[in-house]
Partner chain sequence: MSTQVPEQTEEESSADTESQSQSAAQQARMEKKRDRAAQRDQQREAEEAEREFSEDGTYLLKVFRYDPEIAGKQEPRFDEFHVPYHTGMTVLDALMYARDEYDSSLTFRHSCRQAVCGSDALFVNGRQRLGCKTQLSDLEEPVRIEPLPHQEVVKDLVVDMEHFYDQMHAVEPYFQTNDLPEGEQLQSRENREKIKMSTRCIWCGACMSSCNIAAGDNKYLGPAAINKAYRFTMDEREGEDMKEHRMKIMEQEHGVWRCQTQFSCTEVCPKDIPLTEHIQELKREAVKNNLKFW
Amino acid sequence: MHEHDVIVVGAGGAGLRAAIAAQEEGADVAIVSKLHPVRSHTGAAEGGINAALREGDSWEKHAYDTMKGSDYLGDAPAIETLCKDSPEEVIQLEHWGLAFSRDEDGRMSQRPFGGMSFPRTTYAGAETGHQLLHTMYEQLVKRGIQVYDEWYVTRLAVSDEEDPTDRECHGVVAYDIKSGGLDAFRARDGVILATGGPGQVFDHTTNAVANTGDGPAMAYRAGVPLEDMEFIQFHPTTLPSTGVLITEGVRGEGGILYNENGERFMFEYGYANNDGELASRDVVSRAELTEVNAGRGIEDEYVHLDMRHLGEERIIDRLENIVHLAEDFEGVDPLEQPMPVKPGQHYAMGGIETDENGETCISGLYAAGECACASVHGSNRLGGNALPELTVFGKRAGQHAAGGDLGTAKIETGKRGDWETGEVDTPVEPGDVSAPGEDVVADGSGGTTTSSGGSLSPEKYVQRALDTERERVESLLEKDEGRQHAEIRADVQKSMTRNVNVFREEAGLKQALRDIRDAREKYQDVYVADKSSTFNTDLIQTIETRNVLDLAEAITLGALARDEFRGAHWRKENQERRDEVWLKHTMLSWEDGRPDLWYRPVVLEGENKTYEPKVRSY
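Could you put down the structure of only this chain, in the form predicted alone?
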């Protein structure tokens, strides 16, 4: 058993920043990651980091744009924390050596991004995430922080009190991909989940194949609520053949969207009369699909994004890697031709419920980055707000877990304070299909083991979780026949892309729940064909598929329950935002193997003002 003060799960931007912050607080910290840090998906972020750095801009303006972009479902304490702390974090990255693009006067360049009232997106060409990841990894190496890379965390070690708000997290269990062994990691002070998004729930996504929502699924099964899972961002410009992202920076530099008729449809058809291509991502994605559905799409699938008029010098200076992506994956030279683009799953606004310090309702368990929901983005994230979220909340989670004093959080977690029960009419019973008591209750704490009422020592909770996980992995490897995970996962991905996409309707959402239920039943018969002990990707992906099923169901349940149109969540039957009913967060808790739906009010009271919901137009 390995022991450290703070264990960080995941080595992307949020995990690296958390580890650095925890170490600066004096903690013995280690990162446990299924990928080497510089292979983390943060490296695929292209556009930039929003920060109010210049005269004429302010954190208050950034906060207002973010709250408006969230369609008034963001929590003001989290949004204001992001916008206040982001300038300091950007300057810190610059001091650490991140090679931001520069203006002629030497200042860091900033470009316009969708939904922003000021050009505040700081960038490093079109590879900002790549440079951020390497810059922070250098700091990790410099500080000698322990990294257990290619260790896949599969279970949390959590105590098993009946009320999740009474539970404590004492560590994690991880599978050593190189050797095939399982081992435990005890955290004396805290565990920070920084595992990224759930993109592999969908079959057309900008996300890496490793993005299977491991952190949210593990936290959910251990008793932490999932918040606002229905809000999935579909990026308007992905390459049709692969889902590879084409940065919003192309449109920020002046790129133009055209339909099959050569019309600049964002203006021609009134989708965004003021901001055009720089409306928020949900608006542009719906506009593109509306054009395709109206028969004005190219090959009935995509539209064109044209940046030829920017000139070769400007394109190569600021967007060079976009040229290579279009050439490599679509065979198009964007210096000479427009690029084909269509919406693709990109980002989850929802995730593990946390406060603005990154802490969950389970003592000692934290989350930061895309796997978490503070809630900064509400129902729609603005481009350029993901990378500052990684650094700001990664830092805060690391500081708090290591004992730093960040003050009392204003955002509540768990079923405490003001909340209300919810109901949703489903065509099938959601949740685990196992018999009651079979590895479905608080499985971070052992699942099948009889409750101890929180009486075990921290070491024994960690050991118990390790023993339980060994039993599970051995049972998967012992079976010689059954169904393979790839078939189960593919069916769910196709159903989610078909039924829980940009445009949603009740019948499709209910069909998705039926498909997920069918997949859960098939998963009961899953087996691992590859019995090898080293680099067994078949086993890893089989475990990941369980997480995909849990999160697909959570996303769909939230989408079915929220019968309004808000941000990225469009419902055919409900074409209006209903503030009188839905200014609240959708919450799901795992109760005895079944998802329990409840709601918490949005916090619109900021430091110096209350944000009043207004019509969101661009």
The other form holds:
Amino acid sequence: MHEHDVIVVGAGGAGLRAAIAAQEEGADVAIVSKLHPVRSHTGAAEGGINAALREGDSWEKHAYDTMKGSDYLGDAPAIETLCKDSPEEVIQLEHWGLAFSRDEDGRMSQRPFGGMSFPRTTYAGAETGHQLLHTMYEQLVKRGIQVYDEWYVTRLAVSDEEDPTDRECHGVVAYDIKSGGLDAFRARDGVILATGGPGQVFDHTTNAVANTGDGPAMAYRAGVPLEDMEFIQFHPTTLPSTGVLITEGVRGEGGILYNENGERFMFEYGYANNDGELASRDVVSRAELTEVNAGRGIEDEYVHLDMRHLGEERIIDRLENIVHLAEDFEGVDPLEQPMPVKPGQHYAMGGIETDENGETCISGLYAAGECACASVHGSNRLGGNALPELTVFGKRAGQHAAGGDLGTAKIETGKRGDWETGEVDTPVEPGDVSAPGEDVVADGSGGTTTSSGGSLSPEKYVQRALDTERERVESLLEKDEGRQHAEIRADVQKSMTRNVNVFREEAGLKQALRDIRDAREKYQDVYVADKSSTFNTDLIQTIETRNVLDLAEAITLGALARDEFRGAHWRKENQERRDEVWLKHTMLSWEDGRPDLWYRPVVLEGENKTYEPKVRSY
Amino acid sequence: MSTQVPEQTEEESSADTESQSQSAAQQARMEKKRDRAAQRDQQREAEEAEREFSEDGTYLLKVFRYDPEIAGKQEPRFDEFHVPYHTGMTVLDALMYARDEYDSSLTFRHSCRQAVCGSDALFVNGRQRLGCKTQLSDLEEPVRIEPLPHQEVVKDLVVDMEHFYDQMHAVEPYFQTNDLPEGEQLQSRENREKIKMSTRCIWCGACMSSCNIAAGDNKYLGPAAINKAYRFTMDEREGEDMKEHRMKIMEQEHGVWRCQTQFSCTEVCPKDIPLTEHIQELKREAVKNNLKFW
Amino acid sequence: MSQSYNRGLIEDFGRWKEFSAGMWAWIFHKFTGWVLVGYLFTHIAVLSTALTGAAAYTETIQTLESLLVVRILEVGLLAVAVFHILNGLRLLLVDLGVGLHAQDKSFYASLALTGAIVVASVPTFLAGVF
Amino acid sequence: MAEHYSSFERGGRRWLWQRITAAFLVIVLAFHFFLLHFVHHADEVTFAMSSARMEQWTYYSLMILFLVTATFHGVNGVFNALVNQGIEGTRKKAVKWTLVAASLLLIVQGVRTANAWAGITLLPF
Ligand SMILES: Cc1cc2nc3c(=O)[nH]c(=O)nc-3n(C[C@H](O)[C@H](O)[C@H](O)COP(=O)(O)OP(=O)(O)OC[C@H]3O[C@@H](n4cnc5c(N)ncnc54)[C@H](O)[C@@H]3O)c2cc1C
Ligand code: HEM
Ligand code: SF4
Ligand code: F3S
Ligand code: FES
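Same protein, different form: I have the form predicted alone, so give me the form predicted in complex with its partner chain.
Complete assembly follows, chain above in first position.
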């Protein structure tokens, strides 16, 4: 058993920042990550990181823009924390050497971004995330912080009091991918989850293969509520075969979208008569899909994004990397041919419920980054707001876990304070397929633990979690036949993309729930063909698939419950925002193997003012 | 049909009446247009034929297999997979297909699928490449896929990266300076431009694997680590004293002087970093530095 | 190469076919360099027959030069020297950071030029043996 | 980490001299080849002719310099190559001194030959 003060799970932007902060606070900290830190998906971020740094800009303006962008589903204390701390964090990154692009006068460059009233998106070329990830990893090396890389965290060691808000997290269990052993990590002061997005719930995503939402799934099953899971951002221009993102810059420079008949559909079919291709992400995504559904897509799958008319010179000057992306990942030369594009899953606004200090309702358990939901993005994230979230909340979580004093949080977590129960009509029973309490180890749903009422010592809890996990892994490896996870995962991903995509209607959402139920049943039968204990990716992916299933279900349940159109969430039955009923977060708790739906009101009271919901018109 | 004849007519007739010349010119234009249309049609047909062929077609992969524990895989071998092709398919796509459809024990590292995580540097048809950044259509069949040479194979296509990481860590790969201002630390555009390419490294290890010298000398820092050092040495924000310190690291026995300018590192780098150029610049910098003391 | 896992046949065979221009240049330069040092020592050894007297020297040289093998070896030496010089120039440019993008082309050019010079010199070198 | 570069040796000097001598050699070697194979054909070489050239002090000193640079360049090149191959410790030392001895021998022998041609008997051998 390894032992540290603070254990950080995940080594993307959020995890690295948390580890550095915890160490600066004096803690003995270690990172456990299934990928080597520099392989994390933060490296893919291109656009930039928002911070009010310049004269004429202020954190208040940034907060206002963010609240408006969230369609009034963000919590003011979290948003204000983000905007207040971000400038300091960006300067910190610069002091760590991050190679930001520079203005003539030598200061960091900033550019305008959608939904921002000031050009405050600080960037390093088209590779801000790469620079950020590597800069922070370098600081980790400098500080000699221990990294257990290629260790896959499979379970949290949490005490088992009846009420989740009484529970405590004592560590994690992880599988050493290279040599194949399970081991326990005891955390004396806290565990911080920073496992990134759940893009793999969908079959077409800009996210990495490793983004399977392990953190939210583990926290969910340990009793932490998931918040606002239905809000998924889809990016309208991704390459069909890989999901690689084609930046908005192409449309910004004048790129045109065509359907199969060569019609400029944004205008010709009236999706956005004013803005055309420049309409917001959700509008363009919906337009593209409408075209494809109406049979006007190319190969019934995608539309064309054409920039040839811009001329080679201009393209090479401003969009050179796009030429390479299209060639390398799609085999298309955009100087000669239009690029195929379609909407792809891009970002999850929801996640593990935390307060503005990064803490969840289980004490000693924290979350930061895309896997968390302190609720800064509400129902829709603005471009450039995820990277500051990583550093600001990563740092806070690290500090708090290491015992730093950040004051009492204003946001409440767990079923405390103001909340109401919810209900949703589902066609099949969601949650575990086996009856609650039944001994199902194979699917990781819990199993052998009988409640101790929270009376064990921390070491015992960690040991018990390790034992449970051993049993699970052994049973997965013991089976010699059954189904393979790849098939199950692919089915769910397909169903999610078909039914819980940009367009959501009741029938489709219900179909998705049926498909997920089906998948859960098949998963009872899952087996791992590869018996090797060396680098067994078959095993890892089989475990991941279980997490994908839980998250797919959470997303769909939220989407089914919320019958309004807010931010990224569009419902056919109710195509407008309904503030009277829906100014509240969708919460899902895992209770004895069943998702329990409830709601918590949005916090619109900021430090100095209360945000008034306004129409979001862009 | 040649377009030259009507063009000549045009020239001749321009001396004649207006109407005639116009019609001739018009004729010429129409002629050209028809030609172009015909050409386009032809091209499209050719493309379609190609696509049909390739869509039906499969690609043959020969993949290196090895597992120290599994009987039958302890002796390295090549497995063949026939993977159905679709346009835009990359080597990584093909591997994933083979794994998900045929053999779930086929093991390789991958994550981002967009050339930023550096996980899937492989030896494909005799050259270090990122699987995700290599179009199958650019390769000759059969596509031979092996783990990176000169590194210990853990299993199938997975190699041990520890040594590579050690070398990267050995060059003090982090920003350090003795004078930090309160607020922003300015940097000139030129200086940022100078280090830009060197900051692009994704730690894939392709360069190191391709370098004969690194293969022969384990202590050689290797192109990636030297490039990392370059990134900081040339960053004027660190200051002169740091630069001197960094040059000392670069000049160690197994540092820059080991490089024999073989250029293969530069050729395989998926991020197009001019590695040899950076190494050479450091050598010159070292000489300049030393001349001061000799 | 202690880090490399022994992939048996796979590792040993076929690798050389995959070498790039820069690697070949390196190998050839090494080889030619060693040949040249070797020759330098031989050369001085032969020349030092001059120490035993004028006649002995002239005698040795003329005997050697009348042998076809020696003449052919000389052509070989010329090839080796010319390549070493040309590629040496290429390396000097590389060291100065000039024309790095054309490094492979300049290697091929060195090869071609070496070939041309050697062929052109054959008559001169073989003159008088027959 | 630090042990990676604790025992360092500045290789830059040998590297630089290899380049400097190379640059010099390009010119002299070309001249040498040209003179002895193209201007005068190899089969015409006689003691007298060499002697005549060597009696000019310019040619004599150029040839001595040529000899010294070529020796240095060649031997240094060999040594660098071996170091790059990874010889270390005593083996490295042994090779180094063998090479130094060989070079000295070569230069002495070369100078003696040149002296014989030039008719110089200043040196005691
Ligand atoms: C293509 C693209 C472009 C983007 N552009 C921008 C932009 O311009 N601006 C912006 O603000 N945002 C952008 N975003 C969003 C932003 O990049 C992400 O939200 C953010 O990087 C997520 O960081 P993270 O630290 O939370 O997670 P990640 O960087 O994904 O890291 C997750 C870490 O968790 C580890 N992990 C996961 N599961 C486990 C487990 N079970 N056990 C152990 N370790 C585990 C992984 O190894 C990894 O180290 C973009 C996103 C994408 C995909
Ligand atoms: C005439 C012009 C010459 C030029 C321009 C030249 C150039 C060079 C250069 C640049 C190198 C260094 C290669 C490297 O370190 O990467 C080198 C190496 C070498 N040179 Fe020369 N050289 C010349 C003549 C000679 C002569 C006359 C000899 C023989 C005495 C010679 C023997 C060597 C040897 C042995 C090496 C080392 C090869 C190795 O790396 O193994 N060179 N030469
Ligand atoms: S320098 Fe290039 S090849 Fe080498 S590790 Fe970095 S990205 Fe890969
Ligand atoms: S391949 Fe090796 S020899 Fe130098 S130029 Fe690159 S490091
Ligand atoms: S999968 Fe990330 S670099 Fe290829």
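As the structure is a computational prediction, the values presented were derived from the model and not from experiment. In this text, rigid core is short for the largest set of C-alphas that superpose within 1.5 Å between two forms. Residue numbers count along the first chain shown, from 1.
Treated as two rigid parts, the chain shows its smaller part rotated by 20° relative to the larger one between the two forms, based on C-alpha superpositions. Superposing the two forms on their core, we find that the Cα atom of N261 is displaced by 8.3 Å between the two forms. For D306, the displacement of the CA atom between the two forms, after superposition on the rigid core, amounts to 6.1 Å.
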